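Presented as structure tokens, the chain that follows is alone, the form predicted on its own.
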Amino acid sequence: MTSLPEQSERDRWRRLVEQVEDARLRYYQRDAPTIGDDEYDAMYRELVNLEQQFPQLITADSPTQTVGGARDQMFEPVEHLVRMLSLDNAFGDEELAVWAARLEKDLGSLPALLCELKVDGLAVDIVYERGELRTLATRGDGRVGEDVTANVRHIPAIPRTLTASPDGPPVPDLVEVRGEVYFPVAKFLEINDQMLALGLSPFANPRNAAAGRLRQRVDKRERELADVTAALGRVPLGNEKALARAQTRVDRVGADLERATNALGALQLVVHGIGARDGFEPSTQSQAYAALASWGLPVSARMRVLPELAKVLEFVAYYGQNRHEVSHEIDGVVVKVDDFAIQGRLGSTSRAPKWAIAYKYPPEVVRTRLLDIQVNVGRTGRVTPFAVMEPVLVSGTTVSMATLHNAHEVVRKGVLIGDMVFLRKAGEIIPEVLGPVVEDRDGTEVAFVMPTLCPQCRTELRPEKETDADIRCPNTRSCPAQLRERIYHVGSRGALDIEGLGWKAASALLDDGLVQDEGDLFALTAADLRASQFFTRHDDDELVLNELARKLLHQIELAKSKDLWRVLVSLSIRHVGPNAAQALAANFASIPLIAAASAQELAEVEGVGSIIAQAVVEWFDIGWHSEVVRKWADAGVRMTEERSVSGPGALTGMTVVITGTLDEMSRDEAKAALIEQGAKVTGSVSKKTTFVVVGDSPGSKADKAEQLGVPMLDTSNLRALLERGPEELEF
């Protein structure tokens, strides 16, 4: 027997219901949420737990018993032929296993499960009658949605007519399909830029961007344009002011209409369900998808039917790690019983089917408070504003800082110190502030002012050129911030990869006077490090080097013989990253030859170009830079490649893409070997790609190579290509 809820529990339930309903209103109807998905999920789960503890609190209109969303009165109602339900969520492997165990208990064994990506878009219901589109509607409250059929003519991705293929089933008299309309990532970012330019809050996620654009009355804007155009025609000739005002109205309305139709044109559709049908009775979800695809409806190629939970968990884990290989945003995986008869046996609750569940990934967009904006001075002197925020968990890690790039970006995004902001951290990408929650401002927020003096050395900051968006500290040789960043960079993975040379070690080397600049790094000795508390410890009253110091000295010695391109990257030449460094090392094979080359000679190297070439020339023209190179050479750091540089390589003229995790060698090693033999290594697959090297978990690049017919190589074929040339390859 369950206990009765106290007044405090009733009050808490009431507050949670109000908060969840308010969040649903902002998310589903206004397409402008003011809280993150993580905050909503936490509130909703607390409400579920409270109702499980005290079932007496449950009412028919509780958010736990209803589908989120409602119809806006701006649109005509459309009653769905079969009700559209929500999905219950699993927030980890254990919760998914509990759901699967419940199925197994109810059915006697676990049925085949269909897995598909959970697209971050807007759920829609489309009805086709005798192959012709009858209605396009939003989900609404699950029973009645909003009629947005008029906008279909601007959305090429949604077929207006279904056509049977010769080897597929006939188009039925009636079919109701469920799908998701969404924006590709690139279009979503473009739309958010437009929102910021208008001084509005950015969309928190692609779903709200898609909803905001689909739920537009384009027909009203078209009528408005016709009206203002007619009004322009009625302005008497000679009345220049009235003509100018009328033309301005026409231009404004026309621009609004163009933006709206362009956005609709960029919407995509993926079909992921089926409702009512007449003349079509598939036995499984996957069979239904095959039929829908044969009629011309877009169905995900990433759907899989899997026989056991272990395989489902592998699918979930793979896309959790590779979610950004997909062109659109996903926020999880939907797992369904594939068999329709079993779906019918399992049934549904008032809001969700028992035969399906959504495995939710950690949110990549959250909301937090912007406490301050400070600046960082980088290794090339660039001064970068960054946001200091209340710590928040996003994508599985706690984040308290995020880049803001430059002062112009702070203004463009419209963020103020004290704002509540949306923060995004996509996988391993550096955290980024999307923009402010404008609706949450209370007037206490203040604007950021870019400093005029370097916060570390007090040198006056200035742009190199009048047109530069960035400002820099010109004290490149002795600014403590730049020195620290450059020494830390030498040890980074993309440079010489010196284990032990982290941020704290770099700071200690400078603070304790063990190095004056990066030129002294490779001459460090055990005696030098004994002068620093950071690198020593007491052992029976004797001062000895600690483990970090011994590791650092060993790693510095190993770094002296690493590839020439890594030495180039370590010099902190502006714009010279691994790609350009590998190209320069492959073509010149010597630091002295690179230093002596003209800008034109450098620019002719594939993958370098005029901007990088000029940066290289300017770097070597500075006297103390040459002194750094001399010190490194005297200490034994490699300055030349040990190979012949005469004649073209065996792979000259070929373009290669590497994807996935390779056996026996790293991707950097494979890339360096390919470039050494003359190949061009790029990051995207096209018809001009010669080969795609495919490792484990290759992602979408392998899919595109297969679509374009580009030959794919495994690691053994890559070895053969490098050792014997393309003529010896066997496929």
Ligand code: IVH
The other form holds:
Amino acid sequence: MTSLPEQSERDRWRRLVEQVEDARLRYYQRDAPTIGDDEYDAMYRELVNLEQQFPQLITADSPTQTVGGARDQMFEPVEHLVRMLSLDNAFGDEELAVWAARLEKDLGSLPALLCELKVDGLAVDIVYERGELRTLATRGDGRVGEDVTANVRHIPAIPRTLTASPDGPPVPDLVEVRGEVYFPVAKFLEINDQMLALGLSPFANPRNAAAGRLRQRVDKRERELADVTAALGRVPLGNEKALARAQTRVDRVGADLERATNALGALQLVVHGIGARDGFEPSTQSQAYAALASWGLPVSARMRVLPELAKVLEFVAYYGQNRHEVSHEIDGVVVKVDDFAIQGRLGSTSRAPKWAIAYKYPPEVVRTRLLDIQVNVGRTGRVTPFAVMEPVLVSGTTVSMATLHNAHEVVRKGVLIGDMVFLRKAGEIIPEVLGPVVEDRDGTEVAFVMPTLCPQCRTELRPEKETDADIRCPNTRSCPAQLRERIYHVGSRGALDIEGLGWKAASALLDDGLVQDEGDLFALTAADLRASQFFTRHDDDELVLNELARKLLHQIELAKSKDLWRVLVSLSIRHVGPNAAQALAANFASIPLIAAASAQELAEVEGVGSIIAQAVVEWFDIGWHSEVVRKWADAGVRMTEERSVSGPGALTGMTVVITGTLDEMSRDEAKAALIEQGAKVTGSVSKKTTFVVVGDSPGSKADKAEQLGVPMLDTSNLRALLERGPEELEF
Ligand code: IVH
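Output block for the form predicted together with the named molecule, input the form predicted on its own:
And the full complex, kicking off with our chain again.
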């Protein structure tokens, strides 16, 4: 039981708090400590002990509960010339329509509306006097912000002087510019990686990251670096220990400073309004932007002034669908009345203007509980940990699982089972755990331990090579998890595309002992399937094959004569997917010839390379693999391509890229036809690309081709190329 503190202990506590705070102030803010580190440490320790003894004394702002350098972050206050307001939100089309209807009612008709992206960044206020930047400040409470002007020299995106262009308006005596500073997505991800590496929580969104980085006292850090460097110079010769300690300090402060300036250098700015002005009287918001742009300030190229609500909703819907087209994160669209006179008539509440509204998109980063970390054994034996989370809605779908790739990744992310975690849908498709919310821990979280035995077959797990991050179950032949994955893979779309051979059928074939491994698949008979409940039903007391079984047998029969490359993919040779398999099939036209080829011969094939070649050689070296091939051959599975491959095709040596949707043929067909004639089909456009085939709604590859001057073919050119060769092409 703890006793209550006496008055004397309360007094002692207060005195210690004052002393520690004073020491911190002198150390961090004034750069002039008056006591030594040991004295400070003793005082601090006494305070901690006292609080442990009497927890009632602890307050939220006790120095034991605040970060030592917190005062380091303090900035001078700056009063904004005109208040910086926030925005009201609309969640959905209806709420936007209600806002527009209100405007229409108040004004008699709907005014022109300026639409722009709501940038996920941090609002700033920049005052320019006679074209010179005077202050850069954060929004703060809207009336008073923090003065971060000292950091501006590290942010090249913020112009320090405004210059009039020859045919634009003159630079005014005074203009207060408002905008958003933000990190491009790629930089945001990099900063979060750094946070994880330092054992800190990642930033949940780019706004926090921008705020965290802009609100750093780079000037203080610079002085600190100068101090510790000077201290290093003063270490007496021969005192190795002191020297090492001083050097570590210099390195640490230097690294911190570099991270800080590097991040500031990557901050971008987009302007989205003006406050006070003198000598500058634009009549619309869009006119103001044009003037700001002419003086060298960055305005958004995606801004539009639209005459009606339907068009505004189109704009909103477009960026809702294409929010990743922009280099920075957006969390909505801001709609503003363009005309300043009308803005003035509508006025503002104490919080937000009535002439503007933010249409908010659903968030892409959410928080959820990490319930467990389990492991999955894949087709090639790779053991991957994955996160099991409380189901949560993110970017339109409910997510409860996400891969964590390997044990190193779990450590790198610093997540513990039981943590609250940040979860996002990377590229809106694959869910990704970003990292833990460290502040939310209560001590009950436990670290994940990678199993040492395969959870399916109890074989000891090990990395293939010492340097591998992945560990694998080496029992490739009979580990049930690997077997099931391989059998399922044979039926998958990119392999032999066997309808009826889904996950459940693959499991039933194995569980009921109808196949020992994939070698038995093509010898399956109706009699075999009759032994399994999964493949049968009762018809008037008679046991007959069900629909699925009949489909499966029929599809297996069809699969036997499918293209050779599909057979190759079905063998589950590591790294051999459709691309490599097509290249191999086109060149060797025979599985026995591929099995007999040397690594060098294989690697010479366009689109194969040494890693794949090595994997192919190693695969055929394993006895039971050859047995699978022999069984398939005996069952009538295609082992050679029928067409002749006597000489190089007409398109040998050419590299072709396909983008967009083709009419008349699928991309796979086009690709197969090109490869058959010797062309190499790749995924990215470079100077070495011979042609780019452009279908409907092409991607950025068409732009790239245009930039690099690579010839582009439409579908009819492609047909001509395939039928008559490159000489006959007309553009
Ligand atoms: S206009 C009086 N425009 O969103 C108008 N704000 O939720 C005030 N924001 O504090 C702001 N993009 O930090 C405006 N294109 C944009 C914006 C934008 C992002 C931020 C800004 C504001 C917050 C309100």
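Positions refer to the first chain, counted from 1. Between two forms, the rigid core is the largest collection of C-alphas that superpose within 1.5 Å. Keep in mind that what you see is a predicted model, and the values were worked out from it rather than measured.
- The two forms, fitted on the rigid core, differ between the two forms by 2 Å or more at the CA of V383.
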